[in-house]
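Only one chain comes next, encoded as structure tokens, the form predicted on its own.
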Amino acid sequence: MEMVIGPRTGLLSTDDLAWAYPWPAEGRWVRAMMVTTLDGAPAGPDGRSGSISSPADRAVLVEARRLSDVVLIGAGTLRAERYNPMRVKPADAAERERLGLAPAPVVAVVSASLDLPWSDAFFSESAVTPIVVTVDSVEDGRLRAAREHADVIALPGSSVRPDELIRALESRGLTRIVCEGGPRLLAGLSGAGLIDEADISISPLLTSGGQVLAGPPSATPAEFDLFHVIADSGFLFTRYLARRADAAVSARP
């Protein structure tokens, strides 16, 4: 099935937005959001995604998180977004009840550095406390004082491999997974063909040159069927769904 809405003048609104991003009604969910400019970039010259967004965009994201489990992103994209507490809305509140969800969605940090903004309202006033995803080789006295501020995950090796990641926030119920970035994050989920569902905004902006995804290109790439553009205000919003035999039907409009 493909769909195409478009163009449009004003705001999707709540209902057009609940349609078109539905979840799978049980089972594990992995959910690339991504904006990109004509020409790859992730963001804009001050390295933040806001500046080649709008307000269609946002709220496309608003929706993507709203009956999510949890957004995870990278070090890198807490530190250059500086991402605002993640709060309960009420609005929301008897849906996420319905279907079992905690009040508020968590968001998952990775770092294997555990160099993080601790001082920021983040940690201290999200509904959830946000959880760190990092590796049990960090240095003692840095994951003493992650544990201060987070719920921490302390992963085997070096390095937070992108299949460990995924288990463990599995093994916590936390199966709705929404994954803003960074680049590299994403690059390492798409390398484990972990991402069921890619949600990618085209913003008609060219910064001359960017790349989405900061990785080696895969031996086998991923494929995934399009099931939606929507044009808003010279922007588009995709949503293509890997093309495999698990993908589950019931997050397909």
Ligand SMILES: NC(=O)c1ccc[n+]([C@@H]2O[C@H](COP(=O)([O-])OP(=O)(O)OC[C@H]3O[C@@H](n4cnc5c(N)ncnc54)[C@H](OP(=O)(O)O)[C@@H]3O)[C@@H](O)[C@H]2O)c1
Given for the second form:
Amino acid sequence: MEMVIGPRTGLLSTDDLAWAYPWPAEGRWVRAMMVTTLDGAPAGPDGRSGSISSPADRAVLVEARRLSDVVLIGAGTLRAERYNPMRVKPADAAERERLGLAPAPVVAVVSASLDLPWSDAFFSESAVTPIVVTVDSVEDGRLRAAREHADVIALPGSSVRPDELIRALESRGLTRIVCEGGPRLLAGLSGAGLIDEADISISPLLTSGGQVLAGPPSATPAEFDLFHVIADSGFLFTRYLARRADAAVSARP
Ligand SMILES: NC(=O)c1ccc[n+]([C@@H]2O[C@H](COP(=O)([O-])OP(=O)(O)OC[C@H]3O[C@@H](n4cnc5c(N)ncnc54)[C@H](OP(=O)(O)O)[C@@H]3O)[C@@H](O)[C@H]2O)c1
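Provide the structure of the form predicted in complex with the ligand, given the form predicted on its own shown above.
Complete assembly follows, chain above in first position.
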């Protein structure tokens, strides 16, 4: 079934969003969230996604995170966006408890360099200490410093293999995975066929720069079915589900 809702103006209600962005009842699920301009840019002239976003886009992002286990980002996103500490509202904490989820989602940052803003409140004041997923070839001193601020997972190699990344999260019981980018991390997940759901917001801007997924062209493009398009204040909020038998069955509410 496909749905096109709109055009409409005004912020989508929380109930609309909870209905539109369900999680499957069980199993691992990787939800990719990105906002893009009409010409495929992932950020505005200030190098951040906030300048191409909208209140409704932020509401979609909040809903996608609300009942997740882990918010997964690349180091480039943390360096550009400087995330605030991850916390939850009391009402959301109560719903999480009812569903048997941990009190708050944890943020996992992927970085080979470990060149991260360690003094940001994001590391010290998040409800759950952030995870940093890195490689075992990184210099010892950097690894030690990272362990002072984060829960570190060091995987073999000189870059993190997307399948090992997702398995490492899954092995910790983190199965509701929201990947908020950025372009290079998402390209890796997409190339490995690991994205179950692509929630792409289209912003009514042309900026002439950048790519919302930035990696080598994939020999086998990942295919998706459109599940919904919501129009709000000139933005389109699309939800696509991976065209795999298991995805098609398990994601539809
Ligand atoms: N439009 C949106 O929705 C959206 C969302 C997120 C970000 N953005 C924008 O995207 C831009 C940043 O782009 P980006 O491509 O740099 O973002 P990114 O994918 O978040 O970060 C890339 C960095 O992440 C680490 N990384 C990614 N995959 C890795 C792997 N397989 N193994 C090891 N490390 C890995 C590396 O960090 P190290 O260099 O530390 O090794 C790499 O340099 C910013 O302008 C940001 O605002 C937009």
